[in-house]
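In the form predicted on its own, a lone chain appears below as structure tokens.
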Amino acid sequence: MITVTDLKKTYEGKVPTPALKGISFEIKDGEFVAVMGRSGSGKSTLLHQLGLLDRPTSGKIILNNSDVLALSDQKRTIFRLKELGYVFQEYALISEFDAWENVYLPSLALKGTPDKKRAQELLELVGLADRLDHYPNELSGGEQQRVAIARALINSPKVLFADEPTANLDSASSQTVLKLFLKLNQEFKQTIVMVTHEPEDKKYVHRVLWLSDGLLEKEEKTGKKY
């Protein structure tokens, strides 16, 4: 599902700071992945370029067969909104919109009309059935993020991809967002890579890419089957 060759990451100003200093790895389909490491490793740089929210300095990107670096930038957006979903850290929803609205956004983005249907069916999957017509402000940080995940869901993504997903969540509602997933990863065969700094998460995945200053030192197996 996605195959990164050297890949490296360099932001410039007066003095460049190298951020990913030429990564490669492979990701299945099907397989549900940690990022791990230090702050300042590079797991949230990694996540970005494979989110296509930000451009690598050079390297190369296959995502479900196709090289998504030499795409336009309007293609990019198009690729990104049909076969990538992402969960931010901060939940990232718009205020102003219930959960319902938040949920079928993208949906309206890629085709659009708003997929009204499979939104309410996402948010009764994570669990917030009734708390469709509530805005972010009425939710908890949990019920906000699951309402995040339901929105990274609405495209029927190939890759789900996750920033730290329980960073500014309590230890409940950490374990409800991390079955969530592994609900998604297990049921319907979604593939996940989710970087976190949790060493307990390593229970819920199959692999985890261990990343130090910039570079991929290790991968480990937990033994968990996909």
The other form holds:
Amino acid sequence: MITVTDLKKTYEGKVPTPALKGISFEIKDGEFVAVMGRSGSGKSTLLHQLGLLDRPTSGKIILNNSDVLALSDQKRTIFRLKELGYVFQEYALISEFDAWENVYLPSLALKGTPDKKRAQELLELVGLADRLDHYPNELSGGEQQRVAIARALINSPKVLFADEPTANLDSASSQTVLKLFLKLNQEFKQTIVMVTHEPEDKKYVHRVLWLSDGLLEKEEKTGKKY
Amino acid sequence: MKDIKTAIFIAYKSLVKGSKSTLLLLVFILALSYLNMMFISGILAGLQNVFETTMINVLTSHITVGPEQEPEPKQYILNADQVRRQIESIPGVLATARHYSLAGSISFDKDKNGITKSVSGTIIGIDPIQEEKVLTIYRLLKNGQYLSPTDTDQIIISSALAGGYGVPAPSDLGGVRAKDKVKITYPNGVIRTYTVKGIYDDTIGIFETFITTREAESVLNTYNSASQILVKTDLSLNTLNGYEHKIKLLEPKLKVQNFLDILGTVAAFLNALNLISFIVGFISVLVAAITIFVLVYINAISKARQIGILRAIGIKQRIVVLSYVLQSLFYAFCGVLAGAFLVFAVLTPLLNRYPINIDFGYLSLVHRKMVVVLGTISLVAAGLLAGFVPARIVAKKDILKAIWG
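Given the form predicted on its own, corresponding form predicted in complex with its partner chain:
Entire complex below, previous chain first.
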């Protein structure tokens, strides 16, 4: 599903800062992978490159058999819309849209008609069937994050990326979100790549990619099967 | 099509859930810009209209036909009635009237003590019946009555010449009224005394007096001639130049001029009004465009994170830009609508009902179709451009920078 080869990212500036120094790994279809490491290890930078939100300095990323770094900006945007789902640390909902609209907006952009039925089903799946017409400021942090997850799933992405999705949530909401990811992975075979700094999150995933100082330090299999 | 649908959806939600104060401010500024543009152009067009109408109604009519100029200038048009009939046969010509223009020294003994005041003036010989169809002097009487064809011993004079109306001037007669007697000394030595039959409101300050054709012919010792023939036309059927051309075909030797030719420098002044109107309109559009640009830019900057999120979830840059352009189009549409309401439903009817008195006429707003259409299109286009540029600047920002700042 994902093949990353010698991925490097250096932030240009007065003093160039290398964030990724040559990372290679593979992620299989249906895998639930955590990316872990200390602050500044390059976890989020890696996810930004995989989620096509940024361009690496060099290297190769094959996503669902496509060499995504060779795509034009326009095609990357369409690829992001069609093939990828992205959950940010800070919910990242559109404040002017209610929960339902936030979820079905990407389907409108992809197909020209909003898939309201699937959006409703997804909101039911994440436990927010009764919050369809609520605006982000009327939802708790955990609820907003679940809306963001439903939005990320609306176009049936091949991969779901989550950048520290529980970092801003209380422990109960964090558990709800992580169990939801687990359910998506187990029941719907959703490939998930999640950046987290919580060691106990390991119990949900099949494998952990440990980053340190911009390098892949080790790969740790948790023993969970997929 | 799906991009347009998505952009419409985003724009609609932004408008419905977005800041109402920004919306109101934008619409208000656009409405004021439209009002400013239409008011200035309307008032200048109104001024031009009053000026032209006054000139046409009291001085020149639409077209003036004068005597032959080549090979030598002639004093009169001969067989004037026949020339008039020929001109009146042209489709669209409503009426003609012949004038005799005489110079003279007009004297008035106000206190009847032998001390007279004399001023120079132009004495026009008219047929009062013909004249009513061409000029509207008969409607401007402030005092007394209009002439009838047999009033050979009577005269009507302008209020500017009569004096006593408004600010006194050294060149007026000091306060002539109807039934007073004035004496005119003509350059050919003829001296006549006339009873003032009426004083007319001379809005443009031309020191003219009117006597009958019969009296003028008696003074000049001529018959069936004219110093000029005034022609009133229906401008909805042909242009001034079109009528001029047709008259020239009938009377190739006579001097044919339209009122703009006769007015000369005044016509240049009227053209300058058009230029001023254009410049003011352009500045209004520019101010509106800059204001929209600033407000949309601030609005887009404040929504940079939202724009970043939209792009991160796969919404194309052009959809984001289009959604802002659609919002600007909505602002522009509302602004023009509000401005048009103020101009056409409030201000114009108000000034039509209570026109401004500007001495030589009553000024109200005149809206020329072309100016209204061009002004509206320019304002909407400026609004669109001013919405497009800042939206594109913000939408082009790096996604992560837009989201995290």
